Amino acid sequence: MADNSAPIGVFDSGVGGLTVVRALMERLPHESIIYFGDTARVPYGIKSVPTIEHFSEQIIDFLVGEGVKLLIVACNTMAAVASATILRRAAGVPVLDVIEAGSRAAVKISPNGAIGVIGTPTTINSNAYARRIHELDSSIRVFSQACPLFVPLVEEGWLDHPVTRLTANEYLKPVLAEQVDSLVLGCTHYPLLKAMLRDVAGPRVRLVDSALTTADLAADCLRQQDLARQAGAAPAYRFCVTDIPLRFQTIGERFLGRSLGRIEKVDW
């Protein structure tokens, strides 16, 4: 039986699930989180599946092994190709991913039947939100586009840039035209671009914000299995990496909303 005290494990590839952590702290306050980012071996979305699974496995040991009571996959490039593995090694601890939350979330909001999702190639090209949407109601018709574009130009800081709007209006074009109802940001980056991304899609088109429905998500899992921590609670923070680039800092800071403080280096 889990601890009811015991902090929720968060993973990514690098910084982008710190959008999650985030939406987490501001959803739960009382919850204790520990945030595991693979900075060493980022970009997974160049990596071959087998090679996903292997990082996958070594990453879910670790939490695992620091005790966590909920594992949250905030890569959508891992939720898309290792799933089935991360569920066979988590060792009966629950796991949830950004994927699910946010097509669960767009289903409800899309009374027209027409969803929109962006993504970074990889996982556009895996079909995973797609393939979810439909087994939830094989009636929606999903328009999915890549936007490879846009993790550089949030990284760079540029979120409201001349040259982001631009690069927006021309992803988004082909998506708009088919006029849906909502607009999944499927990429834990993307949420730092979602005042940008509104205006471009307009008042019509809803966002669905896989942060913040993955923090939904993870508030109905810890209520429904009687894991949630005991309010008024102090959590604890705690950020791991595999590297530490000069940048991390700066760039994670901008992605938390706060300041990260001590950042541990995880040495395989």
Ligand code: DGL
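Switch over from the form predicted on its own to the form predicted in complex with the named molecule, please.
If you are looking for partners or other molecules, they are not here, because only the chain is given.
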């Protein structure tokens, strides 16, 4: 029987999933969280499916071993290609992911049924967003675009730099030409580019921030499964990573929007 005071396990290929943690901290302030970032092996967005599946299994084993009550796949790339593996490995722990949350939100807010999706090459090649959106509503048209340069630009802190703006203009041109009415930010890093992307996409296009929509989905799931922690309880946060590279603290705190405190290095 699940323990309501157990933490939520959130995981990602690296530091980017802290955007989801940030949204969870705001949406569910009483919940404890263990974050796992595979900083030694990031990026996943350009790796093959079997490799990502294998890494995902290792992460799930770690978090399930820590006794989490809910697993949240913050990494779009892992959700795109390893969701069946993750579900199998989760040993009955409920699993939510950013693709489910982002797809549902996009279908709900799209006024004309024309949705753009941006993400890493692996996410876009998997077609996972388009498949899920079509399962929810087969009449919707989906236009996808891989944006491989966004991850390094965000990690460089170039959130509103002319180079990033120019890159965004190039990437979004074909998607905007299709008259999309909404744009799913299908990568952990893209919420940090939201202000700039809003500018480039223009006021007609609604942005779907998968971090925020995942926090909403988590709140619903905890309520439905009677797993929510009692209001007023003080949350505990742990940040576990496989490497602590140079500038990790600075970059991590940019994603989280607050101090990270102590970072634990996991030795497999």
